[in-house]
Amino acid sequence: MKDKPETIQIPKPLEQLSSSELERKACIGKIMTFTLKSLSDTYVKEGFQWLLPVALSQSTDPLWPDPGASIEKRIEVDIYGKPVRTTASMIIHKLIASSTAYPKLFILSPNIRIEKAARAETGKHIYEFTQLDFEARDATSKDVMDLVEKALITLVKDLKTEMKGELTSLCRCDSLKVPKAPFKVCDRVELEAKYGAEGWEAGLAQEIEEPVWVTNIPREFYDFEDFKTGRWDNYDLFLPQFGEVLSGAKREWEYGKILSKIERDKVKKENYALVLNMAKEGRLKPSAGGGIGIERLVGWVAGVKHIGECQPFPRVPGIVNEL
């Protein structure tokens, strides 16, 4: 007989927290605090541009047809005459300014999904949270790979040694391992024939003790996908227990792929229509990147059970508190 999954508690708000609890989520906060200056001094030194984050948009991520989307309504209004969208990601964006003005760059962006609240306790989904986004003209897939494991790999060896003490309170100094490179790299379909189509992904999460990349993955219209084989070209990171903390891939910049995925996917072509645009002008580059998901890195660093514990104000689904 199996076990029963462990009962996760809901994070509470600050002014419900005792002496106690908030000792520990000032610690949380300085391990989130270190690791925001890690990772972007990282990218600094990298030659990476560090951008201004944009929290409404005509133009957003579409999330679809990404089958571990989960979003329970989109929140639109009108400003100026025009529909707006909370941002749901920047990956438009990144396309935009990494083919322009900015080659190299990162953004650390708000995301706002509303999650189903039906996932308020699987420990990993917040309806709001922030992404490192990145972007670069011209890498490979390689090249971001590369990068994310020498910005985490960093990040937990100085971690190991400056945060020793926070480390120590919250329990995770000695299980905290620096992980090796290069890390381990699984294919998306290996995984679907050894733990099945809906479940690889939990199945893959509770599995390792270490980072382990993912790779070809179906998914939005802007990740790379080659015709002829049916092969993705785009990665996601997998930590223990939270699963996928990094999604990103080489980036589709050929309009007439572009345009026949959109519309493959049932995508409305009108939202995209600058991407469109700047790629039959032959102005959109080619780039690789991705975004990795600040809340859960930090959770799997400071061994939290639910990742809202990282946030001062939890945005854990179903839930609206007063601030």
Ligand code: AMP
Given for the second form:
Amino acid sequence: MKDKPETIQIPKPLEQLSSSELERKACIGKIMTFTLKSLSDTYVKEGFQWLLPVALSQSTDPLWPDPGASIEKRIEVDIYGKPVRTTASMIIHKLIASSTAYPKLFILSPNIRIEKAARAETGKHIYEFTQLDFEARDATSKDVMDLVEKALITLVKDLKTEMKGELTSLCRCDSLKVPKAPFKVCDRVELEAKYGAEGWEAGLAQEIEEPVWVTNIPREFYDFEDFKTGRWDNYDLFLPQFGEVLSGAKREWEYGKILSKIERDKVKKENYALVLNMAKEGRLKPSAGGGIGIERLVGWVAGVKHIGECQPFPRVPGIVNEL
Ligand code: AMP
Ligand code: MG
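Could the form predicted in complex with this ligand be shown next, to go alongside the form predicted alone?
Every component of the complex follows; first up is the chain already shown.
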């Protein structure tokens, strides 16, 4: 007989936590601080400039088409007589910034995505989260993979020596292993053949014992697609038992390709006028990058059942607290 799926406890707001729950919260908070410092140190050491985020823009990530997207509502407000949207991701800003004044950049970027309330119990979705979003001009997918592997290995190695007490009280001291580079790379087509088109993400996460890259995933217009072979030069990073923690890609920079993909996807062209114009003028530069979901990464390190546990003010789909 199959085990009944475990019901996930929905993270509570701070004022409702017992004293032992507050201790656990504080412990995860220390892992969060350590993680943010470790990752930002690595990126700064590697020559990336640290940009501050924006919250409102005319243009933001269409989040379409993406097989993983489940957005209930898009937030649009008028300011100064113009419509702006809350940041879904800073991908468009990264393309423009890395093509101009900031060839290598990263941002701790708050993303607002009003996920369907049915996702409350996936444990992996919150409606406000933070990405360490980064981009590097002229970089290849391999460059990005090498950098992320280095950042992750440094993080786990240092956590295991400097955060021993916290990891022990979270019961992660022994089970958290320092990953070995290079991480394995799988093609999404092979995974679909093995686990099915719907179940490959869960199947892969359950099977792996080390982080694994998955490449060639059809999605938004800005990820690079080879029109001759149909292959996408993009990648997701999967963590054991946990699943996707990063999505990234080599990017499109040629006007004709970007335009035809926007039209193919039926995305509103007028929302991407700047990217299209820059590309037309030859001012959009080739780049590659990615975004690490911070709550998911810390959630994996801490071994939480719901990533809202990594937030001081949990943003669980369907639940709005006073803070
Ligand atoms: P995406 O480009 O949509 O794949 O988002 C980049 C990364 O952000 C993902 O790999 C996740 O780690 C994280 N992420 C995306 N959506 C959510 C969400 N609803 N809640 C928490 N983290 C998310
Ligand atoms: Mg993704």
